[in-house]
Ligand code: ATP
Amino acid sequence: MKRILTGLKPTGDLTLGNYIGAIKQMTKMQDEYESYIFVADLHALTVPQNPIELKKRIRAFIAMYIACGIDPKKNTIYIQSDIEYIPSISWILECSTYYGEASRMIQFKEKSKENANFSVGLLTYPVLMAADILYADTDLVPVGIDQKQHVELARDIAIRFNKKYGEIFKVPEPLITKSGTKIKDLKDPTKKMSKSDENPAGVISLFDDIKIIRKKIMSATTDSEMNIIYDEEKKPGISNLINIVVSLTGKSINEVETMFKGKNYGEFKSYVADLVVEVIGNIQEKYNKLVNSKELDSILDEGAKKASALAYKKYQTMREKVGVVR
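Could you produce the structure of the sequence above as one chain, in the form predicted alone?
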């Protein structure tokens, strides 16, 4: 069975869009591959963070993913900073990476323009990402098209290192994921629902109170007509709500249109709200039982133990090859 590895950066709140577009796809992949999933907390440090909030969010992300269906029995789940050898592996890889390669990364170019006083970590974190991938002899890295460049850098680093020191690393391949339906912002249905959006009114967080979720859906932007039909260009708001129903129920667009033929927007929104509240309510119930439990600590301890054993072995091999041993 091929091994896949996915990192989750604990920034912002997980949204209904994340659940439908990404997490549900991950629950399918866990049955097809040997899966490693980790919270990339060290990556979060490339920009300023509130330490108390970051600590809470790291644990919350893991608990929420498990509550959404990520099975600890099918995944090795851990926190990046618990694996003490990964930063050491990253440093050796940094010394095999060219400045030009790192500075060409699209995300570095974009974020360094936003703040002239960016940290060195913003430049080098793609190498840390390569360390995350390479230590575990990862076969496939599920990524969106915007992250493919980082996997390509990991490949280049691995190939260069192997050529110089021998076959140390498996060369990974990007697995361009077919994301689920892209859920749009409830207030501005021309843009996707984003966990980093400044206006929370259009974003359903998986952590939102149930009453707030219902209110957001009932206040969602629609149009002046009363026809519940799918037309992303002319009726983006209604089409977005239809997409939510389709994604959560498995019904087709035609089935949803037929169900609500002749009914008004209020009735349709009420149905969508009931559906979303039920799904997220069940997720939150599992999350609340897990987030502060010893069970979650056991899952993370077990994952860290397994990942650390792999990282230690890889680090010792690298040290020997580059000559940093007694």
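If you superpose the two forms and keep the largest set of C-alpha atoms that fall within 1.5 Å, you have the rigid core. Residue numbers count along the first chain shown, from 1. Predicted model only: the values in this text are computed from it and were never measured. Compared with the form predicted in complex with ligand ATP:
- Once the rigid core is overlaid between the two forms, Thr97 does not reach a Cα shift of 2 Å, moving by less than that.
- Core-superposed comparison between the two forms: the C-alpha position of Leu16 differs by no less than 2 Å.
- The two forms, fitted on the rigid core, differ between the two forms by 2 Å or more at the CA of Leu275.
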Contents of the next structure:
Amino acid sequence: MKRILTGLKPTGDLTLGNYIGAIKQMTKMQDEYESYIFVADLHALTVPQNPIELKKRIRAFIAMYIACGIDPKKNTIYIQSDIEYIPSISWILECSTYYGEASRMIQFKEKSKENANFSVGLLTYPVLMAADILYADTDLVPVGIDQKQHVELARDIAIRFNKKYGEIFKVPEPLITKSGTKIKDLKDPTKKMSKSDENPAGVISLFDDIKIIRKKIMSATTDSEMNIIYDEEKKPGISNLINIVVSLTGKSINEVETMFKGKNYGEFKSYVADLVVEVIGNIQEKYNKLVNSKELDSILDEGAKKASALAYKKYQTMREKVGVVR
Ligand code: ATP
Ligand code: MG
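With the form predicted alone already on screen, would you show the form predicted in complex with ligand ATP?
Expanding to the full complex; the earlier chain stays at the top.
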């Protein structure tokens, strides 16, 4: 069975976009693959965090994964920072990564522009991501287009390392999910919905009160026309809502258009709101039962044990090959 791995960084509350673009995809693949899913908490530190909130959010992410349908029996679920050898692996990999290639990463270029005092971590982040992927002999990494370049870097590092020191790493492939629809911000449907967005009006959090979710959808930005037709360019708001329906129901774009022929935006939005509220309402019910349970801790203990054993083994092999041993 091939192994897939995915991690989300706790830089904000999980959104409907994360659910549709990442978590739901993992639930679909968990029967076909051996799956690893984790909270990338060390990655969150590349930008400033409030420690108390971060701690709460890490646990919340894990509970949310499971509430969304990630089955702990089929997945290895863990917190990145619980796997102590990952940063050590990352360090050795950093020494096999060129400054030039790290600084060419698009995400680094963009994020380093946002704040003049960006950290070195922002630059080395993709190498830590390579460590996340490579320690576990991952075959496939399901990612959105935004992360594809980072997986390619992980491949390059693995190939280079293997050439120099022998076959140590499996060379991973990015898996760009077909239904990798980017969910857009409800207020500004030209940009993607992001959990680290400072303005929550256009972002649906999986933790939002149901009433607020309904309100956000009802006041989503649309256009001045009257027809419910998919046109990303001219009608980004309506197209985004259609995408949400398509992703949550499995209906085709065409079916949704036909369903709402002759209906107005209010009726359509109401339908979308009912749908999203039902999906997130069910998730929240499960989440509330789980988040403070002992069960969650045993899941995490088990995940950490399994992942740590792999990371330890890989790190020892690397030490031997590189020559940093007693
Ligand atoms: P940040 O704002 O901190 O970058 P994010 O919401 O973009 O947060 P990430 O942790 O960067 O989330 O990405 C986690 C996963 O969720 C990735 O697989 C990414 O492709 C997916 N994802 C993120 N935002 C969306 C979105 N709006 N629509 C679909 N998938 C998304
Ligand atoms: Mg992102």
